[in-house]
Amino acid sequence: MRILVQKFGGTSLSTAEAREHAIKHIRRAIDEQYALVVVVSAMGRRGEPYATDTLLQLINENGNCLPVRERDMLLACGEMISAAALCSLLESRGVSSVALTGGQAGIETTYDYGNARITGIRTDRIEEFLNQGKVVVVTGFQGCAPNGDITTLGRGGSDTSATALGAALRAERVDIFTDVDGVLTADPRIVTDAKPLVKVSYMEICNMANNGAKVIHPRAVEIAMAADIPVRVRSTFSDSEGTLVTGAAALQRSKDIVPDRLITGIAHVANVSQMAVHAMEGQYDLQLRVFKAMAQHGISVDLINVTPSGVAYTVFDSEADKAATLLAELGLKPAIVQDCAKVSVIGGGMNGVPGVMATIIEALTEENIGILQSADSNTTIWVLVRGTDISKAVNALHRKFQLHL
């Protein structure tokens, strides 16, 4: 069997329209042949009656003492409202289909509730169904533990269970349909001229999504890289081919489509703390309690400089507190700059490349931007800048690097 995953985010379900939109892609895959696995999310955003953030409000409003294995019973039970919609739809519309749980779909996971890894997927129930042509309706977001308890994957989850299942049926391609045409340069929020790309690797979306673009999931594209899945993020409300996410080896043997670009995109994670700790004379093993205090006491660092005279890193600013307490319980005293930005620049061609680091400098010295910390990779450089600079920044990189032609 050709076998094509599609998954619909929370926007493509949420209304009457929406969901026409949805049925019209499943309806196209169906006439390419393909047997098709639909992955769905939780109907709409915050404050509509199914969406996750919803359904934790409704732990929030009646005590919000449930225990972390009820709220995952709780929590995915807006996929399987989706499952039931779109299967009843299919079937009004003389699409044989069938919904299955997580766990009904062999998505087998550990016991983290709230956050659970896959362990594995039991694929036989599933294949049984497309040998019988039905379409197969999947709820992302969702697992079982061994000991058979509903688990949840954590944010993006969804995307995750999407790439999974491509990656344990042997897809031919996983469709991720969003509410934007595919990916784009930078936040069309932040950067009105962002293009759409056509192609990027597997590498470059990966750093782009865990540098605050929200268009996919990095553990989904870490799965889909591992078994070289092609991902294509689309939009469910146009006919576009949106962003193809392969293998690097695949994108060098298409440069008639794919121009040898040296910046991929600019992302931001905003809201972030720098924290930046000095040695007096003599005190090595500054390093070691500072990041063993924040581990101890699951503080999450980033952006972080190790250096004979110190250190310094970002946290979030809803932790930038609880981070300035222990450090001042170590005996040391922190100089701490709150409301902060993560700008990053990312492209799989600048490994190599001089004259990188001083085009970024030079863009950010023109608008008179401030860099307070900075750190690299061979695919990606990171600039901490204030906050209040954020948009200044990321539109004065995205000109500098000629994204917007």
Second form
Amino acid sequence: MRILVQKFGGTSLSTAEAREHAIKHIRRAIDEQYALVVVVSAMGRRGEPYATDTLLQLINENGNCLPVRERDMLLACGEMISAAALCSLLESRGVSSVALTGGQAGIETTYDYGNARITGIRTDRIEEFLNQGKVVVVTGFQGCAPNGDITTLGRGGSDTSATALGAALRAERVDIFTDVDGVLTADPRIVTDAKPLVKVSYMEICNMANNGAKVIHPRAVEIAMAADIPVRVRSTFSDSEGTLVTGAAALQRSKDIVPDRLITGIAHVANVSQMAVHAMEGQYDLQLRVFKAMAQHGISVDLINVTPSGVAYTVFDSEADKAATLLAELGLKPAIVQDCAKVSVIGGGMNGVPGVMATIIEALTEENIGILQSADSNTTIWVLVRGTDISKAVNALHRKFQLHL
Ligand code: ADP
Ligand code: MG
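Now the other one: the form predicted together with adenosine-5'-diphosphate (ADP), given that the block above is the form predicted on its own.
In what comes next, the whole complex appears, and the chain from above leads the way.
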């Protein structure tokens, strides 16, 4: 049995017209003789009637009072509505289908309500329906804890449901349908001439996703990579094939790509704060005290720069006040710059290539953009800029590395 997993995101199901496009892709897969598992997100985005954010408004009046377990019951509803609605549409077109919740589809998770991890998938029920020739529609973003409780997988969780099902079913491929033509060289909302990437490696897309490109969830990519299942990110609204994500070896074997592409794309994360603490003469334990305090209070830190003269790092804006209070309690006086953005230049080919940093600095200097901090690894260079400079910085780097061509 050749199994294909197709995942449709919120905007791909939000209107009757969008759902027609989805049906077209489903029909084509059936015509191509695939046994088909369709993973759905909740329909639409914030403000639309069946979107998850809209369902959450139901508890707003109660000051959001709801234990995490029951909150997951509410959060999981959007996908169930979506699965039932899609099933109804398929049946009306004579396509035999069945809708399964995460638990019914055999998706087992930990008890971490709101951010559960998939621990395993019992695929027998899905396989039974596939053998009967049915399209199996599975609610994304949710699973089931060992005691039968509904759990949800955190933001972007439907992507994870899709690749985890693909891995468990040994699918030929997982198609992630969304509202853009694949993984682009930058966020199209910021860079209007961003280009779809034809093929990328798991590592490249993982780096893009981890650094803020929200087109696919990084955990979903990790699962696909571990199982070596190809993923296609593509648009529901066109027939374009989008971006193929595979292992580097498969990429190198193919003729039509440049395996040593220097720069893959530019990603960014907004709303972060820079915290800089100056060390006094002989204050050798400063770094330890700072990071222990952050860790003990669950504040995640990023872009860490440790030097003899002190430390600098970033936290999310939402945690900046808490971090500042903790530092003050340690008797420290941090310099804080709120509303910054971490801009990442990503490229597997930059390892050992001289001049990438110089080019980045040149691009930003030409636009009078100040660099507050920077760091690098062999596949990514990060620069911290002021939030007001995001668009200018991302566009300047995109152009400098000629990613629009
Ligand atoms: P879905 O509901 O289909 O899961 P998402 O909103 O989660 O859709 O993800 C798609 C969006 O990701 C796009 O509309 C785009 O604005 C954004 N995005 C950010 N960076 C990128 C990128 N590098 N390539 C493609 N899309 C990106
Ligand atoms: Mg998404």
